[in-house]
Structure formats: structure tokens, C-alpha cells
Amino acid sequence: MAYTDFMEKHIVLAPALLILFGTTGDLAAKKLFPALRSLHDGGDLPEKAAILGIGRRPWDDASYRARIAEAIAETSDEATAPDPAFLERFYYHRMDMRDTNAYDELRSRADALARARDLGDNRIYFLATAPDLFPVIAEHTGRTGQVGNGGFRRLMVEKPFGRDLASAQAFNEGLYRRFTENEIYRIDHYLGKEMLQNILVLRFANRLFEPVWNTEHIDHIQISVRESGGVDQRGGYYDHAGALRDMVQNHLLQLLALLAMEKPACFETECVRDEKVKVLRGLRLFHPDEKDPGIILGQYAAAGEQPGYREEKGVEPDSATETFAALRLEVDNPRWRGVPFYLKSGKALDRSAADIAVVFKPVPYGGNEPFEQPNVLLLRVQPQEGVNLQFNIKQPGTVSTVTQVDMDFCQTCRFPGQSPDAYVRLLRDAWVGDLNLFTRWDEIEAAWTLVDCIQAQRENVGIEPYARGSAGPDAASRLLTQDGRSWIEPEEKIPGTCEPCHT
């Protein structure tokens, strides 16, 4: 099915029982429930599809739907209570997940649910839980879990995919014993943004970018995402993962396979996987000897009343985990050989915004004075979601004088409210049977592969420390600096200030 056809139309869900481990935390309460609100309020969950959730706290329905309703309240813009036939497709299943012999009485809960509202032996598991829970769950419900009478089964986990190369690959061949690899749906929920959904379009449906967009022509491309709060309260789980491993190898290797990748031959998901492999095998490796290997790490520092890293709660007092990463990456085939790749995300940083550059090489005008101003394609992720083109145009007047205006879409002020969060889309797409959105193993060890290497070099690199609420270490702008490039900061789009003017 080509990929325009797959958007016209509307595919219906298949009934199944989604079964939700983890239900009482964060992820469930802020982001899995107003996003199962919103496929039910669209008509797109079946009549009978239900969620059974699982969880060690003392709950029954009764109370698992109260806490529900209380969690969409918390956490929704729309004023009305869910609808009360939304809140009767949960069911709370009481359980440790860690105990073994919990599985069979789960398979008896599931098989009489599914029994009961006529569901069949469709699955869908979602591990919303600690990362050192996927591997058991994953082998007890795998082995409970097999599928008969022309059902299916699915696989949703979460990252993190593993802390690097051995641990992702002895993960995912436990994966393997119960489940194949199309029934694995390793989330990025970063892929589910609505942007990033528009890389391939903006790139392949348009002839004024594709014929530009290789080392002819591009100079170099930036990819920023930026958040201004601290860990929080993840300051556990964060010490043992750091920038890297939270959002380098997943999120931001990912925008660059989008934004690096050939044409797929079709716009069917092991064609535009493929497609991205290719492109993250191509990333040139660090070498332990490079004196500049082109790696800024930094860890955010104390800012008045607002804590320093190593205060926050969970964190070690000495910690050397790094809050910042900033890297340049290559990508070694003919597209893009000499163009560099920066790449910077990290935490209490001066704003929270998540953004693409692509710097066009400038031409030199032969009027009255030269002039070098680059175009530049800018995508805006988040917050406010669009499209600017800066070009170059003669300024009005008597004068030929060059000077650079824009082009600006803002889909967030033409079409407001009609992105639909990221998990929607994921819960969706898993639903139907389309990985398009998630990401396979040969990905994850090609992005683990770099990123092993990035940390080998550690030792050489050092943590440089930055101000809460700065933007960064000064040694990500020397980054640029040093190639006779600087960071692109777009002006945030003000809501509002999107409606054409008038004269």
C-alpha cells in the first residue's frame, strides 16, 4: 500500500484487549489515557476492545476508572468528563510482576475478559514499567500469550533499548524467544510527532527540496532539542542514563536517518526502514585517538535557588553523568559526504524547544557589495509546530540592497488542535499492525554502535559544567565556531500572531 493511500483512508481496529503494564504510573496517568480518550472519542476504537490494567496497588474497576478519570482531568484541556462507556473498557488485574507464577492467573483474567466481550485472541501488550521489568514480562507473556484462531499479538515496549550494544543485543534476543520481529513495536514516541511525520512529505513530495538536498548544495544541518526543567523527579533513573542514552541514541539519531536517508523505493515500512539503516551504518565512528573528535558533554550547575545537578534527589553527590550532549556528525556515502551534522539536547537549558536547521550553502551575489546570507529551511517540532523558508530578496528602495526575509507556516495556528499527541498516533498504528513508526533492531544497533563510541571517549571529552537556565557549556558554541558556523535560534512563534496581515 503506498503511503498517500495509507493517510486517505480510515482503517478500522480490529476488537483486542490492550493489556497495560504499569498502569499506575506516570506515563499511563499523563500520557497513555487522555491518548486512549481521544481514539475513543474519535470512533476509533471497536465497541468491544478493552484495556486491562496491571498494577501492585489494592485497586478494583471501580477504583482503577476513578483513578483514570481523576488522571484525564489532571491532565486535559477539555472540560467534560470522559465518557462513561470509555471508563468501562478498563479492568484492574492486581499482580507482581516480577513473580512468575503471577502469569498464569493473568492469561485466566485475560482469556475470560476477552471471553466476555468477544475479542478473540487479539493482544496487544504495552510495558509502561521500569526498564528492568520488560525482560520478564516479555518471556512470561510471550510464553502465556500464543496466539490462536487468527489472531495477532504485539509487543509495545518502551525505551530505554538496553545501556549499550551488549545489553540492547542480550535484551532483544529474549525478545526474540517469544516474539518475532514483526511483532515487536519498540517505541520512539518522538517519531509519533506530527513534524517529524512531515520530514519524508516535505522532502520527497516537493521538487523545490529533493534535487538540493545533498553536498552540492547544503552546507550543513542542525538538529536542537532543549528542555528547560531539570531531571526532576527521574533523577534515579537519569544518573544511570545520562543525555546520550536518553535522547541521543533514540530521538535525535533518529530525526537525522529521516532527514539523511535516500529515497525508499516505496513508502512501505521495511522500505523506509531500510532506508534509515543504511544512513546509521554510514555515520562515521570516533577514533580513540582524535585530539577533536567534534563531542561536547556538559552537566548543569546550580543558578541561584534552583539546584545543581549533583543536588538533585536520586543523584550522586560526584556524579559524572552528563546533561548536555552536543556532537558533529558525518555521514559517510556520496549525499553527504562533507556535511556536517550538529546535534545538541539537553536539560535546564534557557528554553525548551525542539527544532531542525538546514543551512543552504550561500551564493555570493555580484551587485553592488557581495553578499553571503545562506538560505535556511527551518522545521519547528515543538513547542509550536511549522515550516519557515529563509531566502533573500532586493529591499525595497533606490538601493540594490539584499536583504533576507521568510516564508513561515505555522501548523499549529492553521490547524489548531489538529495534531494529535504522539501516543495517539503510536497506540494507533500498533493497533492496525503498521511499524512504520517504530523502530527495528538493525536500527537501534547501529545507533548503540555510535553511541558506544561516543562514550569511549569520555576520558578524552570531560564534563564541562553550564549555568542552570543558560544555554549550554560555552564549549557547544566553539563547536560551530571552530568550522565558522554558529547555532540557528528561531524566534518561538507567538500564538496568535499567525493571521495574515492586512494593508
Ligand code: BG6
Given for the second form:
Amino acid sequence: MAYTDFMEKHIVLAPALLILFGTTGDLAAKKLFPALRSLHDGGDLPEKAAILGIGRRPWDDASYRARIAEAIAETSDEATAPDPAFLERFYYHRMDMRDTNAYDELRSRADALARARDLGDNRIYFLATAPDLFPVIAEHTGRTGQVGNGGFRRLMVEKPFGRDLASAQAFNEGLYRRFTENEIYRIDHYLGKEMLQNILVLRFANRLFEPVWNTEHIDHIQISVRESGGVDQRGGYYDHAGALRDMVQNHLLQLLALLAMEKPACFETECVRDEKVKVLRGLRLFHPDEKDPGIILGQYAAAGEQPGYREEKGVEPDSATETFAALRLEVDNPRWRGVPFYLKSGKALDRSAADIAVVFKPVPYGGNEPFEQPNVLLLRVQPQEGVNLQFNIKQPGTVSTVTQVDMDFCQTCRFPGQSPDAYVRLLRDAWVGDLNLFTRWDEIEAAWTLVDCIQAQRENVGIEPYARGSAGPDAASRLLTQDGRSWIEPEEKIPGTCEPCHT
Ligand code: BG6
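Same protein, the form predicted in complex with this ligand this time rather than the form predicted on its own?
After this comes the whole thing, all chains and molecules, with the earlier chain placed first.
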């Protein structure tokens, strides 16, 4: 369902109580409070909607609301203070989430609050805690039956969903003891980003692209998610994760699945998920051999005053965790056989940007070699959103010199401020019960199967250091140059320099 469909179809969110575990953490402050505010300000949150924040800090409702106002002021561009009616939706419940007896008391508090605010029986649980708490929260919210008669209950789970296939399976079995698949909303926030939702429209709603989206016409595809920031305060978590678990297993593989999936029988949730899972199951390393498995791992080193990864708080001084990963994968099916998908993701790089480059096979102009520059379709995911198509024309004034030009659709310029933050979309979807942008268990399972297979090769791969603020390890460039290709990294448009848009 497209975002505007909510407006077009006048979908009204049902009354509900959102129980937010981990309300004192970073995710709540940076993403969830602003997203809820945006839903409130847009008139989307029903009057009968409240949020019960759960944390260990000794706060009460008043100090919690003050903290939310502060968090919003710190993260939001909007100068205005939140509407008092927004803050009055929030209540605080102090609780040790590891104390399994505390969940009965939570149930009483939630029920009392629901009665007082006439919220009915619907409950949404958002797990934004440290991952080791997920199983205990899911088990005991499920056990205490935190839902009244006739209401819905939905469990929104942040990543990481396990650290390998075995732990993900164990965790999922725990969830299934208390919740059904359709009650579990596994979050991959990249799916909430506008340009990811655009991939299927771009592919399947354009005759220009749909018939040529295959091995006959596409040379290779690049998926690049670069971050300029290091691990900051998250060293403790990250050192047990690394780029493969933190970014590749989820965000990059979901991007790949959307780019590679077959046209679904319908665009409803299960049809789309069915096609994505087929891609994920068909993924393998592309022509790996002992010398070149198609896996590059890197770790950032200090640059100037800026610390290297091993100097970061919470990171082991001899850590072998990768902060950069590049892969060469193939989807083993008739549509894609022979087309490499190059993926890369890393921290402490020269820029923050997520881009996809679909590089078409070059054609010989007039049937003669040399081949001309290939057409390239660039999908800009962030920070700038848009689509850019590179193609060949005759250089004006010459007899037949061919030169490459581009057509540029800058979504950020054309629809300024119209892309909601991913969490706005995801919270709203979960509230209306739309699972389309959440991952199904078999997708997670297939993604872990691939990542486990890559992890099994780490000893043969090694980790190459790269300077903080650089483009990443040299080996990542070699991964493509040895195949006669190179990374395509579009420049960011400087705000204010966009062409005027015709409306
Ligand atoms: C998260 C990772 O899932 O995604 C972080 O845990 C990463 O390490 C973040 O920084 C990137 O998200 P975005 O939306 O800023 O690209």
C-alpha cells in the first residue's frame, strides 16, 4: 500500500495502546518520538491512542513527557515545541524488563490506562531494547496475555534478529510460542524508505525498464551504502556484530531482493514476500575461487585526531570485527544467471550515501567496436532521493562523436519534504496491520543462510585496514577492477542547486 493510499483510502488508525519497551534509548529519542509526533501532527493518530513507555529510569509521567519534548527539540528541524496534546498521550512505567514477575503488573497498568483513556483492547508492543531482552519481553508479554477480548496485538521487533541462523531460529521459535507470524512485525527500517518502495514501481510500471531487467541486457548491479560516521557509542553492540550482520544481512539483502525479484502475482504483502524470498534463497557468491572468493572485509583505522575502530568505546583493542564489507553475489535463476551483484557497506567512509547503479550491457554503435559507454540507471536512496539515467548522444557540432549525458529526476527537489521518515511509515503500517514493509521469517532465514556461508570463509579472507574518512579498503576497488568494472558513486547535489522543477 502506498503512503498516499492511506490518505486516498481514508484509512483510519484504530484506537490502541502502544507499549514502547526501551523508551529511554537512542532509537526512541531519535526516531520514534519524532515519528509519533509527525503522525500526531498529521492528524493520523486517533484521539484514542496512547503510548506507555517502559524503562528502568526513575521517571514519572511528567518527567517522561519533559524528556520527550527535549529529545524532539534535539533531533527535529522544527523550531516549534510539540503540541501539549501530543505529550499527554505518553505515560511512563518503570520496570526491570528482565524481571519476569513484573509483566503481570505491567498488564494491570496497561489495562487501567486503556480503561481510563477508553483505548479498547488493541495493543502494539514495540521492542526497542538491547537484543538480549527481546526473547524475555516477547515471552512474558505473550504469557501474561497482554490483550483484552477481541483486540489485536502486534509485536514490532527491531533488528538484530539473531546473530546467525541458529540463534535467529531459536529466537523465532520463542516468538512463535506466544505470537503468530501475522502478529510479528520484524523491522528492517530500510523498507520504510521512500526509494525502496519506489523500486517495484520503477521496475514494473515502466515499459522502458521492465523488459530489459535481466541478464540479456544488464551487465551488473551495484548496491552501495556508505556511512561517514563511525560506531560512536554503539561499539559494545557493534563489536559483536560487524558490517555483515549489522547492514548486509538485512538492509542490503532486502534492497537486492527488491531489485531482483520476479513480478509478483499481486502487490499485496504475501505475493511480494513470496518473490523476495525466492531471490534470497537463490543467492550465492559469484564464481568464488580460493584466491578470489568475492568477499572483502575491512576495518577503519585512525586518521588524524579521529580514533580508529579499535580505539572506540566498547570495542576490543584487538578486535577482528569488520566495519566494511564488499561482496560479489549472484542470483541463481534464469533471469540473473551471469550478472554480478556487487554490494558494499561500511562505516567511517568519505561520505554518507546509499545508491544503486544498474549498469546495462554496452552496445556497439553502428554494430562496430569499440562499444560505447553503457547506459546506467542510478537510484539514489539517500540522502538525496531520485533517479538518474545515463545515455549516449551525438556530441553537438561533431560528425559522429558519441558522448554520455544524463536525465536526472531529483525527487528531493521535485517533492521537497514529502518523503516521510521510515519510522513514520513503519509505525503507521503496523498500526493499520499492513505487513508489507516488514520481513517474514523465511526471508530472515534465507538471508542468514547466506551470511553464515560468508562468515564461514572469514579466515580465508582477512581484514584490510582503511583510513577513517577514506573510500574504504583498496581491495574493494580491486573487486570490480579485476572484473573490468568500477564503483559508480554519484556526487550529491548541493542543496539549492537543483534545476527548477516544472509542476
Ligand atoms: C542500522 C544499523 O540498522 O542502520 C546502523 O544498525 C546503521 O549501524 C543504520 O548506522 C543506518 O541507517 P540509515 O537509515 O541511517 O542509513
